[in-house]
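Just the one chain here, the form predicted alone, laid out as structure tokens.
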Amino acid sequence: MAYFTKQSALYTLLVRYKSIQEKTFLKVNIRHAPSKILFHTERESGTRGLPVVHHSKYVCDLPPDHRFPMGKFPRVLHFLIKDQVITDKQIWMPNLASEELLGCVHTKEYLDNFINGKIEEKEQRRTGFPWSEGLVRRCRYETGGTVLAVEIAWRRGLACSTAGGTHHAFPGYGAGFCLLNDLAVAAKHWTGTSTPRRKVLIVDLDVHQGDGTAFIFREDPDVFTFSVHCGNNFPVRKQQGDLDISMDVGVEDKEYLATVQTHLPGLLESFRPDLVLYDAGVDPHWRDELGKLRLTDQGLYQRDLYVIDAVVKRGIPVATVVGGGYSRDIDSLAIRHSIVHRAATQVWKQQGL
């Protein structure tokens, strides 16, 4: 896969992006006072440019030739800095998500088993991961990163994590490379810590339906789940979300983007969320090993730019996570995952955040 600098003038513009003077977050139409940041370490000058949440512990050791591309997370940050999309001064580091925080979604029994290594072999096969202390630490930092991205977005209008999107995890078990549901924890925590209660729209454009997230919020009026996914793909048994759009195998850029454009504006107007959580999975890409759709790099960029801009220009804060993406070419995959940060940087600049 060619780098963005070789693909088009648009990408050349993006990688030459330089930090712009931050303007007050009061430009965003905040409807409630921001809640306290629960955990984070802010870089000394993390006040300019798009906030990007990252931690070196987003990774853990896996057996050789494991299917999950764990090495992609640090490479996403590497390419964002290398291509001058961001600087290291824009990086925010989360702390470990506490058991109390995780308990707003996950059962006490499951958390005890997962954190203390009491997950049976059958359960490990369902998740796709062998248990390890490193895996637990990785998942807790990843979840903390998504919660932090939401808190920063609430204050500044837009923030992106370099991980997250583990939408197959249910309250009492993990599945499909997902052990803790970071989207659900972030949404539950954020909606439940304010008076009056706030509303979150989860826009899930991963190629796989976020079945765990849909199940968790099936009766929650404060969280609306919107998913566009490939119907003939994992999970075999779908859950009923608030709005599920099933795409046929082989759908390309034009039809996919038209589908998103058809539904998103109406949801923003009718549900009127206080914040949007955006799962920008890159597994709809034509080169993804588990995807079955046919989106291009440019299609993913147009998708991400459209979603983020449509939300931000309505005065609604948005936090993004990277979602799924599967390839043995880690660098190409990492660049693909960085598309959402490049699109977000463009919106940050254009909207004067």
Given for the second form:
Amino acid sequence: MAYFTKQSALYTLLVRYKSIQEKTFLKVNIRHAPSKILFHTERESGTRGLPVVHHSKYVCDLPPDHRFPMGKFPRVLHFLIKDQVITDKQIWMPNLASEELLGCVHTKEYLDNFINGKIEEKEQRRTGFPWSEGLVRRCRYETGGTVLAVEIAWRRGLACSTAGGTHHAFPGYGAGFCLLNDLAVAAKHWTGTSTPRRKVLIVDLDVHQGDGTAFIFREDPDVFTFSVHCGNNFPVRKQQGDLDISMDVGVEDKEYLATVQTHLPGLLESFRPDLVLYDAGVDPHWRDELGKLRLTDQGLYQRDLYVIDAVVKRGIPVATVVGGGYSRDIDSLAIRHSIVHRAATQVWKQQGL
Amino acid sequence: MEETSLGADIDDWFIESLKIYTDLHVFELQEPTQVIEWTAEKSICVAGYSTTKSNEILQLLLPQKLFAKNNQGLCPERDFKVDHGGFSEDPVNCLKHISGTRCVVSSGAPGSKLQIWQIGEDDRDIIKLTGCIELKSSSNKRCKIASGAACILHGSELRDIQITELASGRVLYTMESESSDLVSSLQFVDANVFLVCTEGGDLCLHDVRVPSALQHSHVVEQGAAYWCMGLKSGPCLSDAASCRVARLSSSGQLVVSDLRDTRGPSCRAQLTIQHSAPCCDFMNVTWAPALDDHLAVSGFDGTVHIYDTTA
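Provide the structure of the form predicted in complex with its partner chain, given the form predicted alone shown above.
First the chain shown before, then all remaining chains and molecules of the complex.
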């Protein structure tokens, strides 16, 4: 612990008080030798604002009229900058998640098939995406983004990605627009293999249960999966997470927030995570095309503000991903997805991070 | 294991449907229903069919979202809304709305009377049982019904088919037949002519003004257990395009006939449909109201299959 405290302090010193045009930052984690964790980041120096992880390659081309709102990812960043919530100096760009990194969750066979375009047509239909090299690339960058957000959160206390939350992906297959489970990869990677292992709480407030994540960590005592979802939404075949709260169709802001407030503090106190991974899906919104809950913009903001503040004020770092959201109005959807970044910015300022 | 497999199939269907369809609206009813009947432009009637408990009979308003061509996301009402409701002690296996009224008629358990319901009497939100129609003879078979102008066509066998006036309960017409062939479907063609399909697949076209002019056409297929029919709505005997009836067998055989001459089929096809359930209660064939020559087949595998009869 003392090593990390020292390392964190040194990092902070270098970054905050020295003008560095940093191209790469190599960190060797001695506790986890012989493993090395390498993160290549490109970042402007001197920023003190909320770290936002984004990559232009979070998107790929899809067939015309495809239902997945791929265009939302760059638009999230667009609105955050346009509304002066953040500046481009706060942007961190991840690298492509390596096969080795992905292999801590996904099977070798699946990765080989996925990366090399050998996914069968039936499997492709289950995911909702036709295979392409661009698709593989964007999924790997998205996963890299969540992993980086976790690393930054550990250093800085709070970080947000403009993508992520692909929680329906299982070790051997993808499903429901999810091909790689970024939350699981980030959590697995970050908890590491040392003793004692670090603990992660995954708070998944996407309207769909994080079945893939629940399955992956079903026997892992160091990763706790907490999901609040609509029982009537996909998937019909649900997995058993550590704590699953199934909401009825049509639940509105007040009841929803009360549910989160009922469970989260107790989890933080009892499980005592070293880090929280927060999936801030916006598909509980009443205008979402697939979700069956009825949250408002204000409800989502109150939710995100509560979750992030509750975690940060306990001294626990939190990394957020945008989670699910489905609408043909891409700009409205992107603005909705940016709610978590706005709430995080508010906490960043209030907590003096 | 079976429930898990069904869940997985539903999940796969959902993701596939998101890609295929421009709009996908998924709704869940509180209880399963065997009937769904339009009662007005924006309302439907459904009812339960349990044999062990009371069944709700509900008039539901369609959600706004279904009517919004654009900006569906702006519609706050996304679910069906219960507008009127009542309870039936009997299961409801057949339900028909009487056009121009706030009445529906239901049939249920074999041998039971037909029930007449009033939706929203005295501006209340109740669906109330207001009368019954006695059947010609008690039968251990379910009675099939069809609605006409202020009257009901009903019968479980060819020999007990009747037309009953709704208001008075007076029998307007009784079919003269000794046949005990079971009725699968029946429907009015116009005010004086009705069509009956037997479970064996035979069609009977009957004019109440000329009872002796009964037209009878047989369908020949070995091994088929059960047939039902779908009549192209609003047919006019002088309009060839609208005079068609489709017959569907439980083995997936589809026969389309010209109503002016039901002896020979216009076309016939063997549908490739998976049969997952032996029960034929949900088997149905209907013509598309707006798409010429298209019909829908359902009740086999949980899906609706749409066919172009000209293909």
